[in-house]
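Below sits a lone chain in structure tokens, taken as the form predicted alone.
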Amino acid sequence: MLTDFQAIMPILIVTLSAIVTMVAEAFQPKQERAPLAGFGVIGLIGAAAASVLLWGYDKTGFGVVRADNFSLFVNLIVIAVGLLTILFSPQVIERERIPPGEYYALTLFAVVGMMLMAAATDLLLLFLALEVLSLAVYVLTGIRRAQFQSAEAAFKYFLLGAFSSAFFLYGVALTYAIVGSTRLEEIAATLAVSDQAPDGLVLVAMGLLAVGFAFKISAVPFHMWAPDAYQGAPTLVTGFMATGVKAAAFAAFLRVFLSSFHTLHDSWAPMLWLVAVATMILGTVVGVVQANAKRMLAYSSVAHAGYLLVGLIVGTRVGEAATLFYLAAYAVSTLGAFAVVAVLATEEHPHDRVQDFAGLWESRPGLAALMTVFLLSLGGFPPLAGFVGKWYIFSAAIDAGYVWLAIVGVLTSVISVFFYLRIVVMMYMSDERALVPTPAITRSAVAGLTLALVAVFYLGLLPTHAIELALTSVQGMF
């Protein structure tokens, strides 16, 4: 009974946290106001201290639960997206007028929802995971009641979820029709002492869990809900969605189908393969020529993982690593970059247009300097922590014989830089200068920026021990 405990540690803090926040906010006294974000400052903090100290000890919790050094590099990667997005969040639920403990609280259940993807082994806990993680996203996707953009893309995340998540509980039936059991270790030994070619009921089942995946990662042709989600969602719940929804998701991607499905490689590698190409095309060209910003962003979150893909594709360990490492550093780029357009932005104007950066050099210097260097990062520019992601993860591709895939990925990967400059260009070059107020900020958001900003140039410069890490993590988790 202890061991189940210590193997739910971390998910349990950041449980409880979530908890106390709902708690402090409903016997707040009206005229004050509590530290609710200290609470999830304080659980994010914990549940790391917690994920660190179970590295190496492989615990498995209550048998479908499995703290393996996997799940917990996962845990780091989408405390972090937390912890960044609560540090960046006080000014913009003024602004906005957002109720702080509903927001507050949500997202650490979305965090847990995360946390608890990343650890399952068992196709019912993962979908119940999808389904914590999926229900507090959607609220904080409109949790501007009196916005209508922000209730449509509620109610086109949510609608579309819907039935993704029908999918994927179809290939979670399906699998148990086959198997006669929905745990991932089970699944993986029924298939391997199979030596005939796998019938189309197990082709079907693995199609619609791929299915479900692919839409939380937002891969062509389940795409079609982030561009207008992400641009009517409050900004940095766009960042959160498009950081810490794709680790969570990606995670049990790798886990289920570089587990369960092993074996099957050669069926599912080639549709895998053209949803790759198709994610990495369509994100880079769609995106070049968005005008708004959070957008192009959302195209550029569909690219990436078109790239993320490639990892899963490869299927070998240096594949899966490469994949780890890619989504800490996508993390990290993509929610500063993110953040910058939230403190940009006023009650008055949202600060997400292209043009909207014009001349930011000259008004706000050092926020156009982190925006360039999240920016670049994404475009993949050396020697930041982007280019050192996607290099590792095509070398990856190449080693394993995806020639042709790496290419693909290199060359969208080289026309995105055109979106990423734009807005580059906007800020040092245009002779325009965008009539939009400045707002101040906070230093909590100060403190989330610069630490943005170290973990990117850390995972560009000294990457070594990060990889190191991700190699490790993978080790053990089949």
Second form
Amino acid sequence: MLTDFQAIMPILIVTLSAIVTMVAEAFQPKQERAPLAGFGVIGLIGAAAASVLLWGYDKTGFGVVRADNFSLFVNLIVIAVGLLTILFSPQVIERERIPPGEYYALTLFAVVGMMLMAAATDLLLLFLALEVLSLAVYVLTGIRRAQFQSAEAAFKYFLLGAFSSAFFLYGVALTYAIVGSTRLEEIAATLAVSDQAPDGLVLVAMGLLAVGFAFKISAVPFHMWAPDAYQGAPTLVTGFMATGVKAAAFAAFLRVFLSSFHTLHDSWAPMLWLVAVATMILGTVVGVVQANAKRMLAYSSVAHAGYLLVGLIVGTRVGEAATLFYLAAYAVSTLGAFAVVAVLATEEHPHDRVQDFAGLWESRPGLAALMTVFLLSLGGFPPLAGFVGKWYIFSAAIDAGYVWLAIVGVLTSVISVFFYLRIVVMMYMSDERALVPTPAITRSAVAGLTLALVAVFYLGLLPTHAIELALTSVQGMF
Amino acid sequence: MLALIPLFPFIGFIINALIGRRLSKATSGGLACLAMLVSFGVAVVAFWRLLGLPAEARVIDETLFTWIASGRFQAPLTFRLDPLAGLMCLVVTGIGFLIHVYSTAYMHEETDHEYARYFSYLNLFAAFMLVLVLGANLLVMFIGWEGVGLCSYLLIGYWFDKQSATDAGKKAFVVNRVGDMAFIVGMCLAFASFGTLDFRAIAAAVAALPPEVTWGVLSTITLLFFIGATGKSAQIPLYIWLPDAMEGPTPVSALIHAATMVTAGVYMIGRNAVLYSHAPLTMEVVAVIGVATALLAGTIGLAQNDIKRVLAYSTVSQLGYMFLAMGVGAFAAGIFHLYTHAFFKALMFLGSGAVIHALHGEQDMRKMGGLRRALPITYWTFLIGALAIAGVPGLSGFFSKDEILFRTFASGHSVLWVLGTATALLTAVYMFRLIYLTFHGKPRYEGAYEGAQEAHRAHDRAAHAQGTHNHGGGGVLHDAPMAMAIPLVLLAIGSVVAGYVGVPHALGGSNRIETFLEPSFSPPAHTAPAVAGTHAEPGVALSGEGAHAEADAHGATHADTALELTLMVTSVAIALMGIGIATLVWLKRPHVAAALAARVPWMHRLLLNKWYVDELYDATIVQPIKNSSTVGLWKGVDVGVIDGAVNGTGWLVRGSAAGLRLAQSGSVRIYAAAFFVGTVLVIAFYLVR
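Target state, the form predicted in complex with its partner chain; input state, the form predicted alone:
Shown next: the complete complex, the earlier chain at its head.
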């Protein structure tokens, strides 16, 4: 009993803080503003502490939640994502007149869903976690109810999300029909003993599960919702989706496909190979022609899903660790970039077109420098986090014999630099000056950006510690 | 603790680089000096701790963190203090500190902003140099190696509004790049061969192998490293940047281009002594290149008129000596000379700086003369330096240079010995030519005052010099101020006494420095536990090193003593002869020099123009590369092929993107349809397979 609760302790803490946030808003006097963000920050830090304390114990709760190092590592990533998002938020909430209680509570519930997704060892619980996460994010996407674009984005996301959930659930059902269980370890055990060629039905079930995951990570051709939803959502929510949701979905994808279906690696790898190549190419190529910074970052996140898939396809321990590391590196860089876009917006002007960045170097040299660092990290420049992430993933691919994947990855990375640098060129080398206001930014946003910056440099300059943690965290996974 | 040694100068660099422009000169200069002083203090303490250990166990490792780990490749950021590194640390921080102090006075005419920039570079240099020295593996050493190269570039081109300074900076950078390339390739090859970059690990691996008598991988690695060393330490064929580097401020020439950075190549070979002893073919190359450089630079030094250029060629020449020592396996002797040379060469550079300072930037010795009375401190200290480098008995240079020549002869390289001794003669001659032209004879500088102003624009820039600065406009000359005089005196003392740690056996000494350095040049001792007195490793016995180890253990034999004494007397005679010739030609009968130059004009021109090596390189390397780059690579390959490919790719990407984005219509039905088709394809893929 005690172990059960220990295992879900981080999840429990964040859930409690979400509930407290909601209740606090309900009970606060009309004119007064309770420090709602504070509850979230405390909850997330508490969950991080709990995760650190649980490190190495590999507790299992209620038979279906596993607090192994893998899920704890993912916890730390999504907690960082949640924390940075909350730090960036106050200014945006004020500006957009978003109800703060709902906003923070939904963000925290989404984090709960993410943590649960990484820890679930039962397909049904996984599905529930996916829905907890998705529902929260659907609402967050459309939280600016008055805005037509936001509502449209939320609706599209919701429709297609429901569609993909159906496929995923169908995959779960088929798996149950064949194996007679939805527990991951039992699926693995059953599949491991049958040594003849895999049954067609198993492959269909696996394909449907893959489709469900591919939707959440926005892999081609299941990515089409992403640019629209990313553009329509409030910028910070976009950053949150692009990093947290992706991290959680990848964690579950890794766990399911490399534990339950690991014996069928030879069957699913070629299919995902094609998906990864298509994702990398389409994400970068279409990203090149975008004129909207958020849309460009959306395509960039599609392309990064492709690089992350490479780590999954490789299927080795090193590949998995590289994927985890990449998730962390990608999360801090992307969140930082989205945050810069978000804090530059004003009520009248969203500041999200590429030409809005013209001459930012003169008006806001600090923000321009930060944006440059984050974009270069996404493009994979040393000595930043993104470079090391790409390097580990591609070297894992080459070690495992997936040379072509690495080649496609490197080439598309080169193309992707074009659109990252376009913003940098706009900021530093454009003769024009964007005549848009550049508002002052809050102290918490400065703190968040500083944290992200430090993380980008830390992971880039001294990656060894993080990569070793990632390696230990995948060691005891299965 | 070891990390603190480079850390303090680095902090100094950060502070001066970030907020230096807002600090007064006293603060920024004082800060830089303080950083060096603290660093020196830490180095002394670390060295003390090292001395406290038993001789065989004198290694202190300190791993800060694992910098890169990727599969088999591990690169921890490890610092290591052993006798060799300890000695170098003391030289770098100690002499570095003195030169920092000297600089506070020498650079005082700069603006606050420039002053801080100067000291930030100087501190950064010291930090990188210490990283180079303390690095426990090739990669960490390489960080320092590149870092000091960068600082050297920045400081040569410190007066960047002067065309010749920026050109010299670029030349140094480009020439060094050639060497660095070889170093990188050597490093990769070393990793491929030994699976590690750690010096001790490599030494242990190599010690197990027999010496490589035919050309093979060890010879290739060592040769590649040596090419790197010819770049950094200005040896044939890459020495050409060093004389031009004198465009930088004089203290920089003293610190970087005489006492410390340029010795990095020698240090690197010392660090890899075991590796080099197993590649006798490379050793021969090192020795021959070393003595050839020594001789060539010595002849050029005879005919130069710029005081700093004479010293620059003298540096090249002395570095040649050190490589000669390395090449004949006398690693300790080479490092010993490195150490003594740091004192007297820094002293002479700073002395020349004091002369230049007094003359407001004049560097041409033909416009000096008779400065002996006006600048007594400078003169006497300079004289000590010159006596030391000439090899007059009792001063530091005598012990180290003699040790090298003796080892050369004893290892059977009698031809190299003859050439080395000839170089010693040249050294004495050109050094005393410098002394006589600068400090003796009739003053020739008053009339040259206008030219001096032009020659040195940095001083010119501080236009207030004549007004507020009491050097006086062409009137009374002032000797070095306190901050410059004290370093001169201390370095002069060092130039005298530094040699006494290495008094040879033949003179009744015990050559303590060689015994002390010995463990650094032997394979790690863990295989053979320290048995006092017997440390002749079989692997090393084939080189001169082995002979030396034995000499240490059993005391020099009688024959050796006799030989050493004979050689010693010879070289003392040579040194005195050189001084005599110089006295005769440039002091007693000044017309002889002119007559000599007129008698063999081609010879004089050849030396004055430095054997036309720059012109030769320009014609055979620079111009062909430039031409083929312009015509072939730029207009052909770059514009045609590469730009074409880039633009073509861009066009292709944009074209296909334009098509693909049509699918992104915004209609949910189309999205759902794509989703469905995708799912069908995934399922079909499985079922068809």
